[in-house]
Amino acid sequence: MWYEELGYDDNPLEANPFRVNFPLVNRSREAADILYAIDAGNMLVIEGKDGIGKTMLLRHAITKHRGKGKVIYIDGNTVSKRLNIESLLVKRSGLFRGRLLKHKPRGMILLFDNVQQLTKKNCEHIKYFYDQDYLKSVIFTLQEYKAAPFTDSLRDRIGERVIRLRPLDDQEAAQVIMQRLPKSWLAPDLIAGILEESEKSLALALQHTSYLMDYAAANKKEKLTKTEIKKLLRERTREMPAAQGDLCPDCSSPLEHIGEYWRCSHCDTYCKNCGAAVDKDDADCPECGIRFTTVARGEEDDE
């Protein structure tokens, strides 16, 4: 690997904050505000563009509460719209108390990263479990609060508690990359070009830089030009995969939007009238009350 050739054991440009342990960059005040919101039992929103440090702040909060067994972290970019908040709480109680007795622990801290795909039903569940003290505190991250899929009642719980992160300026972002790669051939002017192609996203700039380092090592290039960097990164951007939120995480089939739910016709058993999950032996839907004439996985017919 390119970083081994430079004397590193691991990739110093890793963008996932859960795989690295780099310090926060100019975010100490925001980190303190988040910890205060958790201790006070509040809901809070962290707003900012992709790649400017929202997830890093959540990782910091997790580190501060490590060992207490009270934190649930969800990355909305990696989960399906089938996500069920209640099931996450039930699982935290273990096999017997949770799955068999449906027990839910109290005083949990929910850190919900990238909530762009949050459904109305999960908004209602989060509000309910927060009001009933199952969730002590909830921290959301997103790009734009005004466009968030929150219900009015959930916005009432959030109130004015919104942290708006400013992007790192070019000098600060370049400093982060240079600190991680003191042995690299990347000069400040080349890093400026990478930041420009990364739309000022530090996380994307780290990924792009790692890609360029790998390309240079594979092609035995001691240095890349600005023109080469621009060409390589624009080709890479065109090849990057789209988000997978509309696909079932179990079988990769397209999800069907029914009522307030997203269901997979191959993996879920649900009411085709309202989308609520049903047991194979149910004669009526537990939510809308409709009577089933037949009940089969994903193919219930109603009268």
Contents of the next structure:
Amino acid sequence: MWYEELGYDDNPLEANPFRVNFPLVNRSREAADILYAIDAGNMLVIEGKDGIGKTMLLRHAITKHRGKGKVIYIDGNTVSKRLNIESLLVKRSGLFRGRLLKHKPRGMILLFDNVQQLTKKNCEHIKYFYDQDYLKSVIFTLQEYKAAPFTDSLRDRIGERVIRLRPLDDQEAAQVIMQRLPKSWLAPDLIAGILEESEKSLALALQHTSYLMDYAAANKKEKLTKTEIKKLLRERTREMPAAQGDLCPDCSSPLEHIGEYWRCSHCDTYCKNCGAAVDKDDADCPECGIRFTTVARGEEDDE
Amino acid sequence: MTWYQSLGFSSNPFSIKPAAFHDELFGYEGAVEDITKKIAQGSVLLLTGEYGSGKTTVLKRIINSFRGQKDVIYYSCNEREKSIDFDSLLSGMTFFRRLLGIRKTGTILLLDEAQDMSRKDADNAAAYFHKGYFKSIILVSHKQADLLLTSPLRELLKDNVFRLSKLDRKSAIALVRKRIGNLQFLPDDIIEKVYAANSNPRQILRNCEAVCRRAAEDGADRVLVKHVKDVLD
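So that was the form predicted on its own. Now I'd like the form predicted together with its partner chain, please.
What follows is the whole complex; the chain from before opens it.
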């Protein structure tokens, strides 16, 4: 791989915020608001488009609170509709105190990434656990707060605490890419070319850059021109109808398109009929109701 | 350092969690007195009020006022997905009592979030009331219309409905003062402005937090009118 030849162990342009550790670019106000909400025991919503940096902000909050066993991170894209918030809390207390005595820890911090679907029951659970201080603070991220499936009572607890993430301007976005590579490698005008093709998504811009580095290394090209970059990225975008790319961000195997979801047969557990995320022990799909045989459910590999 | 830490609080004094501050109730003393009287007589009542108006806080006060004299069960209907297991509530969950099937009588049942109660729960509640296990039942719900009332329960309820009305100005100031004491960082006239913007108790607390945070970030030694304007407009 190109980055190995250049002396990196891992891809520095990795778009998954949990795999790399680079400082936030020009998000200090938002980061401070999140840390404050966690400290003060509030509910907060962060809204913004795909790839704009929501998960990056959450990762920043996790780094600040790690080591105390207080943070629960859930990614809404990979959990089943049947997710039970209560059992998550109970599991935290371990086998004896938790499972047997139903003890729940207090003062936990819930970070709920990509809340696309939240059943009414889970809304009520979150609200109840928040009121009783089992959950000290809750941070949600999603694309559109207005369209989110929150109950009125949950919305009332959130109140006006909604942060709308603005997209970074081109200079800031260029900084996100440049801070990951030695300065001389990519000329600013090339980065501008990449950003033009990235629809304000930082995640996509990083994937694009990584793809170009890959291409340059494979074809032994010293330099790419701006027109070449445009052509390459247009081709790439055409080949991948999904916004996030046709490859799994975790294992780089091709994704399968089912219904409105893109699923990786190695990393996700999902319903092969409608594509919804499901639990391993689900007997039927919570979304389309189909009964599972071993064939109907794509399962995560254990390796 | 957050604004409340620099004022000497270890945690956010304007927390909106009903469980965080005990024994704090302003403006609804009359309602609580009436409810307590009704409970002592033994009846089924309903308490309604807007989101954040203090329904759960009123319940906490009622629990406190009966502490040590009567058995009070507080149950939040949104806590579990299953229907309510009245037997285990009544036997107090202790193993011995469960084994022998001993159930207490004359208990007071507080059902929070009663809109999540199922039809079966409602019928069961009425049946247990008739058998004398529950002396009084207090249902708490956002709106009466949302409530799933079966006819036996509706008969018991009759017109015992209490609605939490708006908080008055004086009570609003008392509520905030209870949280932060006589701190001049947040003067009374500012609290009045916050109250004027929105008189819902939960919203008052949240807005007070916002203006205090704003003023502290501004480096001011007290909250000024412009901070209120910044935050609430």
